[in-house]
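In the form predicted alone, a lone chain appears below as structure tokens.
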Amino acid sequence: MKIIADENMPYVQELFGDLGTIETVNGRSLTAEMVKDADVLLVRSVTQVDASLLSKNSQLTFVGSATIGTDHIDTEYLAQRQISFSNAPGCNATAVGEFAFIAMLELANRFGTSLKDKVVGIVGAGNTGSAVARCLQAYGVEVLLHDPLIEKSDPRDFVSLDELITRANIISLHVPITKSGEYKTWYLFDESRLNSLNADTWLLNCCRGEVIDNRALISVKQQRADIKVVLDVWEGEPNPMCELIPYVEFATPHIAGYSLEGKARGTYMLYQKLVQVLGKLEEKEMMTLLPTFWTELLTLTKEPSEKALLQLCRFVYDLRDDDALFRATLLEDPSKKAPVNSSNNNGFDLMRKNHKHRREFSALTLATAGQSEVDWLLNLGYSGVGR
């Protein structure tokens, strides 16, 4: 069995090596010729899997995407061909939730305010939006949810987008990209909506770049320095508008979900589905794939302040490092930007490929000495002993 896998998917050899011969490829430049003799295709969001890509293949039995979204997959075509498909919903939700939470703490520290005093509006209350909400609620922050696709079947309270914008100090975006229909998200935040934001609003985008009209965002930011922006996703990836970067407080190359745990979870979910399709038994465990964390245990002597909480978060992941690398790569040397469909892995894509240091809160174990007042840290996601 021949397995073709995106070169940026981790742990493929460890999980799939016993099932067939593995060939790794640049997912952004994959062609029909390259997949013509594949039995299994493992991709990420940068690969469009459709009739064109599979036009020369007559033997494919399984397509797996280590992503939450499926907008890059022609699922109807796969069904017509009777090709099994699986994605990995929720695989990186924890990572995205923690990324957004850390970004908010960093902004609060930078501008001398408290995150606990804010109201956070979350647009899109699926897996990732819910993960952001869990972090915020564990810390005691008021959260507003907007998601017209699930509000009728979800017991949580929801508000309209207009109400959310009116009431929220912080807005975090977690929707799939849809280009048409009643709930279109393409340019959901266009120039008019961006201008409608309250004074001093913080706007975070960790879903798809085109949810915000990036050209309009430049125009609005030129007039409104009060709006603070965090962008992990960019219109036109892997070629973001470099002129937008100086207007962004924290800029990263679509790596909000790129924790080692999230990556391993995504690949592992595809492994589970493939062995099921093949009628085999699972013989691997996800946790055995992960390296040990650099410190075994951290002892808390008292409940941390917000500044101390940010330091605790930085033990696990320091957002400032990726922001600095992004600016150095794309601002100081714009020629490093990768052209569309480039196989050179320069700039934006190279940063994504080399992003292998990020861990989730659960990697750090806290000794709380039975202090009930710090139980919220465990609800935030940290591991704990001594309760």
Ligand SMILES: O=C(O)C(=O)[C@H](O)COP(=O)(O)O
Given for the second form:
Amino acid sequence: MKIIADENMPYVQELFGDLGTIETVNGRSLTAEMVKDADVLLVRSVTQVDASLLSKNSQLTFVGSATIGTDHIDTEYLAQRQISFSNAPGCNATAVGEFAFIAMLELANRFGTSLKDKVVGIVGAGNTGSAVARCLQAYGVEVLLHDPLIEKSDPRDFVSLDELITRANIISLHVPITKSGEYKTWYLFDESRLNSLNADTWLLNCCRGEVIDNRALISVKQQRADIKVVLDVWEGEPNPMCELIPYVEFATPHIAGYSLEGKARGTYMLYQKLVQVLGKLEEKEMMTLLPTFWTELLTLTKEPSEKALLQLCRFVYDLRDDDALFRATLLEDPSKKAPVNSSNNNGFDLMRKNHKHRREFSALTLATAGQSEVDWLLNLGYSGVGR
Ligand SMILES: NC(=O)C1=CN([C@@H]2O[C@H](COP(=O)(O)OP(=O)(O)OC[C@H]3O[C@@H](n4cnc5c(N)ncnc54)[C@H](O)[C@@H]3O)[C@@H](O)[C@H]2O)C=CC1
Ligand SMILES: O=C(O)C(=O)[C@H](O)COP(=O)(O)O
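Any chance you could show the form predicted in complex with this ligand after that form predicted alone?
Everything in the complex follows now, all chains and molecules, and the chain you saw is the first one.
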């Protein structure tokens, strides 16, 4: 069995090595010729899987995408050809949740205010949106949810988008990209909605770039310095509008979901699905793949202040590093805010390829010496001993 896999998918050899011969490829430049004799195709979000890519292949039985989003997959076409498909829903939700939470703490620190006093509006209350909400609620922050597609069947409280925009100090976007229908998300935040944001709103996008009209965001930011923006995803990836970068507080190349656990979970979920499709038994376990964190135990002597909490988060992931590298990679002279060039696609993809996967909060164990007042840190995701 020939398995073609994206080179940016960790643990493929460990998990799929016994099932067939593996060839790893650059997912962005995959062609019909390259996949013509594949039995299994394992991709990430940068590969369009459609009739054109599969036009020379008549033996493919399984396509797996180690991602939450499926906007790059023509699932109808795969179904027509009776090719099994699986993505990895929820695989990197914790990573995105922790990323957004850390970004909010960083913003609070930068602007000399407290995250705890804010109201956060989450647009899209599925896996990633709920993961952000869990972190915020663990810390005691008020959260508003907006999700018209699930509000009738979900016991949580929901608000309209207008109410969310009116009441929230921070808005975090967690919707799939959809181009049609009543609740389409393409340019959900267009110029008029961006202009309707309250003074001093913080806007975070960790889902898909085109949920915000990026050109409109530039013009709104030119008038509204009060709005603060965090972008992990960009319209037109891998060629973001470089002139937008200077208006963004924290800028990263679509790596909110890039925790080692999240990526491993993605590959592992595809392994589980393929084994099932092949009628075989699972013989591998995910946790045995992960290395231990460089330090496993941290002793807390008292409840951390917000600044100390940020330090604790930076211990696991320092967002400032990725932001600085992004600017250095995509802006020729970050101090002059000049773009390297308008189509710097290698820089964006190279940063993603070489990204040093961060760990999730759970990789770090906190010794809390029996203090129940720090239980919320365990709800935030850290592991704990001492109780
Ligand atoms: N930056 C990154 O690295 C990552 C980005 N993503 C992106 O985030 C998206 C969301 O991921 P999940 O939360 O796991 O997906 P999910 O499917 O669990 O949740 C998405 C939620 O958005 C809701 N929704 C759809 N249209 C909406 C609208 N117009 N207004 C409000 N809510 C709406 C859906 O009802 C659903 O509950 C993915 O589709 C993917 O595009 C996902 C993982 C990592
Ligand atoms: O899961 C998703 O959806 C994402 O956006 C992924 O985190 C993107 O990662 P790649 O598949 O592009 O490596």
